[in-house]
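A single chain comes next, written as C-alpha cells; it is the form predicted on its own.
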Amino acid sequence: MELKVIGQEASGGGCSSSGCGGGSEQIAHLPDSIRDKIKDHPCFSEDAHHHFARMHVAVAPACNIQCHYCNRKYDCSNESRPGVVSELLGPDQAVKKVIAVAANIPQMTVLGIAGPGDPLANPERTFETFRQLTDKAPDIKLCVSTNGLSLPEHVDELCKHNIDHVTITINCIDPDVGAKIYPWIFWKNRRIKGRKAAEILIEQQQKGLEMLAKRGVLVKVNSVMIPGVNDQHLEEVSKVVKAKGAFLHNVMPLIAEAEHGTFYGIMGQRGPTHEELQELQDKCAGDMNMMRHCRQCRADAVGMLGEDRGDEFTMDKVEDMHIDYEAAMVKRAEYQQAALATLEAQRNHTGETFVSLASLIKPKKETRPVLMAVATTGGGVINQHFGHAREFLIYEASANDVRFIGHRKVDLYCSGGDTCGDAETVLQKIIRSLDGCEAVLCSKIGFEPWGQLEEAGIIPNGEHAMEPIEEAVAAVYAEMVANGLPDKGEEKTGLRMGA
C-alpha cells in the first residue's frame, strides 16, 4: 500500500496537485513558462498560498450586473466576503498603497482588482492603476476578476499590461438558470432583465474566455454554488469552461446570511453544507483542475489567504510611509527565492517520508478516508495553537493519498492570556464547524478543548508541530490505521495524542 500526495510520485519528483493547481497528470501538457506563472501565485497554486500573499485594491465601485447573492458594502471592516471594502481608492492612492504593502510584506506577489463592483465596468480607473503598477512595481503579478459582461472589448487592453491571470465568475451556461441568479444587466446603455439578460451575459462570458485562452492568459473560473438553483448545473459548466480554455475552476459556497442584506439572504436561500460542496467539487474535479483553498476575499484584502492585514495599511498610515522601492525589490526577491526553495524542499521531504509511512499502514481491515482539520498560520506547516485559529484547513487522508479539501472559518476560541472569554459557547460552535472531521492537528491545545473534542469523537493531536502538513496528516492516518480504524461513527479509542 502506497501513501502519497495526490498527483505526486513517492520520490517527491514532479509537480503535485497543490503545487500547480491540479494533479501532475492534469498539467503535463503545460509548458514551463505557464508553470512559472503559477508557482508563486497564492490563488492559482494550492501550495503557494502557504508561502505567498495577495492584495486587492478597491478602485472599481460600479457594477454592470446585479446578482442575487451580492450586496456591495463600503466602509465596512467587520465582514470578510466579496464586495466589501473599508476604503474606496483612486488609482494614484491604490498604487501608493500597493507599493507600501509590497515593501512591508515581501511575500506579497500578486495584486488583483476585484471590485467592489466590476473592474471592467470601471475601465479607466482599473487600467490607470495597472498602467502605473506596470511601471513602478514590475515585480508584482497583476490580476483582474470580472463578471465577464464587458470582457471581450477589453481583452486587448488587458494583454497590454502583461496581465497573465484573469478570473471570470460564471455561474451558469443556461439562461433559464441565469434568470434565477441575475435580476438585470446594464448593456449598451440599457437595463435588460430576465432570461434575455442572462443570455447576453453568458454569451459575453464564453466569448471573453475563449479570447483570453487564445492569447495565452491563464483563466480561473469562479462559480457560486446555490442549492436548488445551479448546484445540479455546475458540473456541466465545468466541462464547458474547460473545453473553452479555462485552467482552474473554483466552486465556492453561497454566502447568504440575512444580515448581509442580499436578496438571497433576505429570502432565506440556504448555502450548501460542507458535504454538498465537497461532493460537487469532486464531481467537477473529474473534468477540470479544482481550486479548494479560496477564501472568498474582500475587495480590499491584504496578506496571506485567510488573514487580513488591511488595518495596517489604511491610506492615512500609507501617506506617512517613506519607501525606497528599489531597495525593497531586492529584499522581496531574496525572500521569494527562499520561499520557493523551502516549498520545493518540503515537497521532496514529504515525498520521501511517504515511502516510509506506507510501510506503517498494515490495516487489520479495509481502510476508508478520514477528514482531518489543521491549524496553521502559513508556511505549509502545523504551527498554530488550537485556541488561536480563525480557520482550519481540511484534509482528506486515505490509503492512497492526502488531498486538500477546503477550509472552515471559526470564531476565535482564545482571546489571549489565561482566559478565553465565553469559551464554552465558542468551543461548541467550533466543534460544530468541524463536523465530519475525526482529528485536529495543531501546535498546542488546552485541556478544556481537548476533552470536548474527544467527547465529540474528534481526536486532538499536538505531536506534529512545525512539520509539513501533508506529511503530518499522513502520519496520523497511518497511526489511526495501525490502531484499528473504526467504522465511521464508531467510538474512537486508543489514540490519545500529544498535547
Given for the second form:
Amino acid sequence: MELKVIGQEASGGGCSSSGCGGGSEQIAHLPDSIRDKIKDHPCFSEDAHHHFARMHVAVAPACNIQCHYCNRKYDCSNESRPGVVSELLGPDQAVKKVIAVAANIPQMTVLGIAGPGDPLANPERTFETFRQLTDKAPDIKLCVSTNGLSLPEHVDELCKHNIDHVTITINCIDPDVGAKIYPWIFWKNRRIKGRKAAEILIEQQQKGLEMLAKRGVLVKVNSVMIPGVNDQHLEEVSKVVKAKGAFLHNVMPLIAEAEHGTFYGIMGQRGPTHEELQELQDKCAGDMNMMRHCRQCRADAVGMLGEDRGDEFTMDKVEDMHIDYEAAMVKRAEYQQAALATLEAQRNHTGETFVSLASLIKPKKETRPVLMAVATTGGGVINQHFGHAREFLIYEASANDVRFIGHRKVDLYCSGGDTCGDAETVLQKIIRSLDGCEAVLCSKIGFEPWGQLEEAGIIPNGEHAMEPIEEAVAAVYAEMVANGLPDKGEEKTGLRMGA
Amino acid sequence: MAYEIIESCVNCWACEPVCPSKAIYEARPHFLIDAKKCTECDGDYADPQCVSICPIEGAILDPFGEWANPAGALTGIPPERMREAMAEIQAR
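Other form of same protein, the form predicted in complex with its partner chain, not the form predicted on its own:
To see the whole picture, the full complex is given below, headed by that same chain.
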C-alpha cells in the first residue's frame, strides 16, 4: 500500500491540508491520542459517521441566551434542526431511553446532551444524566454541546464526569458582530442586551475553550454561517479557536424560514448557498480541521447522522422494554469491533484507489473537479435507492483525490402537490437540491427521475451499488474524464471538448 | 402583588430554577406562579428573575396585568413586521 490515508504524520505535516487523504483528511493529521478517541465518533470523524450512530436526549430545556436563529416556541415532530424536540425527558427517563437505544442499535457509540435549551443552563438535569450513564453504561461516550456562557463555572464538574468531548457554538469573537446575532443573555441575575451581552458571552466562550483545552478535553467549535453578518468573520474565528486548542471546526449553514418564527426567519435573513458554505469551509480548512458532515440534528435525534429513529424509542415504548445491558454490551462490543475493522479496511482500500486512479489518468492538463451526489444508508457504501434518499452526500472528485464536501437534505417539510398548492414536485425539489452536481450515484433509480436528472445535466448512475463510496466516485470520475470532461462553461453552452 | 404566567408560556423551565422564592412550579398546560409566594424578587434582586430570563414575549404579566416583556422587546422583531410575516404565511 503506497498511500496511507490514515496513520501518517503525527501532526501538522505535508498531508494536513485538503487534497490529500480523501475522506480521512479531516482527521488524518491529528495526533494518535485524539484520533483514537474519535475513530468511532460519528460527529467528529467523517469516516466513522458511515458506521456509527449517535443519540441526543432532550433533558435540558432552559436556555440562558437568545440567538436570532432560534425560537423556543417551536415544537414539531417533522422539523429537523437544533433546538427542536417532541418530548422533554427527566434524567431517569433519559437514562432508560439511552439504554434501550444502545441495546437495540449496537452502532450507537455516542450520547450527547445538546438541549433543546443549553445543557449548562440546566446543570442538575444534565449532570444527573451523565452521572447515571457513566455508572450504568460505561461503554457509551458522553458529549455535551453548549453556547459557552456558563462553561467556565462548570469545567470542573464536566471533568468529573469524564466527558471528553465538548462542543461550543462560537459564531463570533467580535462583540459588534455578536450584537447582530444575540439580542440578550441572562447573566448574573440580569437580562443584558446588545453589544455588552455579546462581549460577556464571547469572553466566557473563549475562557471556557482555553480551560477545557488545558485539561485535555477535546473541544469542537460550531459556527453558524450567516451571510452579511459573520461570513467574513468566521475565517478569523477559525484561526483563533484553533490557536486556543479546538481540534475541529464545524461551519454550518444558517437555517432561517419565516415559518420558524425566528428573528432571522421573520426579517428575511437568508442562509448561505451550497457554494458559499463550501467556499468558506475551504477557506477555514487552511487553518483548521474542518468538519463537513454535520447534519444539524434535533436535540432528541436517534440513529445514524441524517436519520432519526426517535419514533421507535418514545418514552411509552421504552417503558415496556426490558433490557439486559450486560448482555447488550457484549453484543455492542462485537458489532463495534467489526465496524471498526470494516472502516479500517475501507480506509486502506481507498488509499490504494487514489494511487491507481492518479497513475491511470495521467492528465496532460489539469482536469477540473466534479461534484457528485451519493445515496447511502450508511456503511460507507452506495446502497440506497434514489427515491428513498432523504439526503445526499456530496463528494468532489478531481485528478488527485476524492473528498467529502457535505450533504444536501431533501426538502421533506412540504411534499408539494395538492395539499399546499406548491406547484414544484418533490422530484424537481430533489433535483434542485443537487444543484452543481454532475452525477448522482445510487443503488437503483426509477425511469422518471432518470430522465429528469439527465435533462438537468446530472448523470444518474446505478452501476456501483454496494461499492465503497469513494472508490465508486473515483471510478465514475475516471469514466467522465475518459469520455472527455467538458469545461464548466462549455458544458452550459452544449459544446463538447476532449480533456 | 405578584407576577403571573399565562398561556403563551412554552414550558421551557428557564424561570423555575432562578426564582428566589420557589414560587414557580411545573403545571399543565403551562407553568404557574404561586401568587402567595411571589415577592416580585423584592429584596433579593434588582429585577424580577422570571421576567429577566423568560424568552417569550407576553408569557408573564406584571402585577398591573401588563406584558412584562412586551412584543418585540426580546426578539427584536418589530411587532408590525411580525404581523406582516404571519399574514404572508397564512396567505400561502
